[in-house]
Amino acid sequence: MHNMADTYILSNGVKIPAIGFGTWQTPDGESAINAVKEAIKAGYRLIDGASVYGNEKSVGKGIKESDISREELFITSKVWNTERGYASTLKAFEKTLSDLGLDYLDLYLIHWPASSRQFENWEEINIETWQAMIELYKGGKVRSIGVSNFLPHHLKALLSTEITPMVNQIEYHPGYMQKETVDFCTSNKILVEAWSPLGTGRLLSNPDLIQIAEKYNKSTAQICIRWCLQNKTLPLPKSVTPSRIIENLQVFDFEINQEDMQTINQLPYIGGSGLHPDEVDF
C-alpha cells in the first residue's frame, strides 16, 4: 500500500479503500456530521458505521454535505444483534438505508455472531441472518456482504452457503492479532478489517511502540495503522479531532522494517476491549 487511493480487492472483485474511517462512539449530531465531513475532506473514502452506533442520520448528513460523489465513497453498515433473523435483517437494512439517506450500501455486515452462550440454535440464527444478506446482495441493494467478530467456528457454516462472506471485521491491533481467525479468513479469501486498530490509551502509551514511532518520526497511532496495512488487514481508525483525522491517513510515506514489525507482532495483550464473541451478553 503506497497511497490513500490504494485498494484491496474483495473476493467478488469489488475494490475497497485500504483505510476506513470509523464512527463508533462518535456522538450523534454535529460531532458526527463534522467528523465525517472532515474525514472525506482529508481523503478517506471508506466510512464505516452501524445502526447500533445511533448516529447514522448524522453520518448520512456528513456524507451528503461533502462535495464527493456517492460513487467515490464506500459506505458500510451492520445489522445489530436484536435484528438477527431473515425478515428482521431485511427490515433493519431498509431503516439503515433510510437513516443514511442512501440508495445502496457498499458493504453490509452481521455485527456479532449469535453464540451458544445465548442460543441453542445459534448456528441456525446466523444462517438465517446470512440468507437475508445474500438476498440483499443478489437484489443489488448492497455491493458486498460480510460479518464482524466471527471466529472460525461461526464462519464455517456460512462457507457452505451460496455466497460466502467477503469481509470479517474483527478487533485487531498490536497485542491482539487473532492469528487463528486471520489465518482462517486468509485461506478462505475473506478480507480482515481491523476495528480498534489503535487499541486503547494503554496501547498508545506503550514504551515499545513509542520508541518505534520516534525512530520513524511518526505517532504511535500512525505506527499501529501502518502495522495493520503491512499485515494485510484494513484498519478503521476513528477520531473527531480534525488534526488526528488527517494524521491517521498519513501512513503511506514510510514502511516499518521487518525487525520492528516482528517486535510489534510479539507484543503481549496490552490494550484490548476484552470483548469475546462467545462471551458477550448483548
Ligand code: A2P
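Residue numbers count along the first chain shown, from 1. The term rigid core refers to the most C-alpha atoms you can superpose between the two forms while keeping them within 1.5 Å. Computed from a prediction, not measured in an experiment: that's the story for all the values here. Only residues modelled in both forms are compared. Compared with the form predicted in complex with the named molecule:
Residues present in both forms were compared between the two forms after fitting on the core; the only consecutive run of three or more with every C-alpha moved by 2 angstroms or more is 200-202.
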Contents of the next structure:
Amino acid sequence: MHNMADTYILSNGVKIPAIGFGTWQTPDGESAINAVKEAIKAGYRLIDGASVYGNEKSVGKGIKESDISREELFITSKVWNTERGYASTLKAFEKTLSDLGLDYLDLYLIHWPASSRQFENWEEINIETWQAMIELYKGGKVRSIGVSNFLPHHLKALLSTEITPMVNQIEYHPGYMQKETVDFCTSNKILVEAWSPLGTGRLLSNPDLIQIAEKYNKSTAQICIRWCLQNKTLPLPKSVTPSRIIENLQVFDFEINQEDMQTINQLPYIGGSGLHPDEVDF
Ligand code: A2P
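Having seen the form predicted alone, please provide the structure of the form predicted in complex with the named molecule.
Okay, now the whole complex, with that chain kicking things off.
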C-alpha cells in the first residue's frame, strides 16, 4: 500500500479503497454532514455507514454536498438485527438507499449474525437474510455483499450458498486480532475490514504503541491504521475532527518494520468494545 488511491480487490473483482471512513457514533445532523464532507475532501473514497447509526440522511447529505462524483465513491451500509429475514432485508435496503439519497450501494453487509444465544434457528435466519443480499446483488442494486461480526461458525453456514460473502467487517485493532476469524476469511477469499482500528480511541495512550509511534515520527493512531494495512485488513477509522480525519489518511509515507509489526501483533488485550457476536443481546 503506497498511496491513498490504493485498493483491495474483492473476490468478485470489484476494487475497494484501502482505507474507509467510519461513521459509527458520529452524531446525526451537521456533525455527520461535515465529517463526511471533510473526509471526502481529505481523500477518503470509502464511507462506511449503517442504518442503526441513525445518521444515514446526514451521511447522504455530506456525500451530495461533496464535489466528488458518485462513481468515484464507495458507499457501504448494513442491515440491522431487527430487519433480518428475506423480505425485511429487502425493505431495509430500500430505506437505507432512500435515506442516503442514492440509487445503488457499493457494499451491503449483514450487521451482526443471528446467534444461538438468541435463536434456535440462527443458521436459517442468517441464510434467509443472506438470500436477500444475493437478490440485491444479482439485481444490480449493490456491487458487492458481505457480513459483519461473523465468526467462522457463522460464516460456514453461508459458504454453500450461490454467492459467498466478499467482506467480513470485524472489530480489529492491536491487542484484538481475532486470528482465527481472519485466517478463516483469508482462506475463503473474504476481505477483512477493521472496525474501531483505534479501539475507539482507547489504544492511543498505550505506552508500547506510543514508543513505536515516536520512532516513526507518527501518531499512535497512524501506527494503528498502518498496522491494519500491513496485516492486509481494511481500516475504518472514525473521527469528527478535521485535523484527525486528515491525519488518519497520512499512513502511506512510511512502513512499520517486521520487528515492530511482531511487537504490535503480540500485544495483549488492551481494551475494546467488549462486544462478542455470540453474547450480545441486541
Ligand atoms: P473524534 O471523533 O472526536 O475525533 P475508532 O475509529 O477506533 O472507533 O476510534 C474513534 C475514536 O478515536 C473517536 O473518539 C475519535 O475522536 C478518536 N480519534 C480518531 N482519530 C484520532 C486521532 N488521529 N487521534 C486521536 N483520537 C482520534
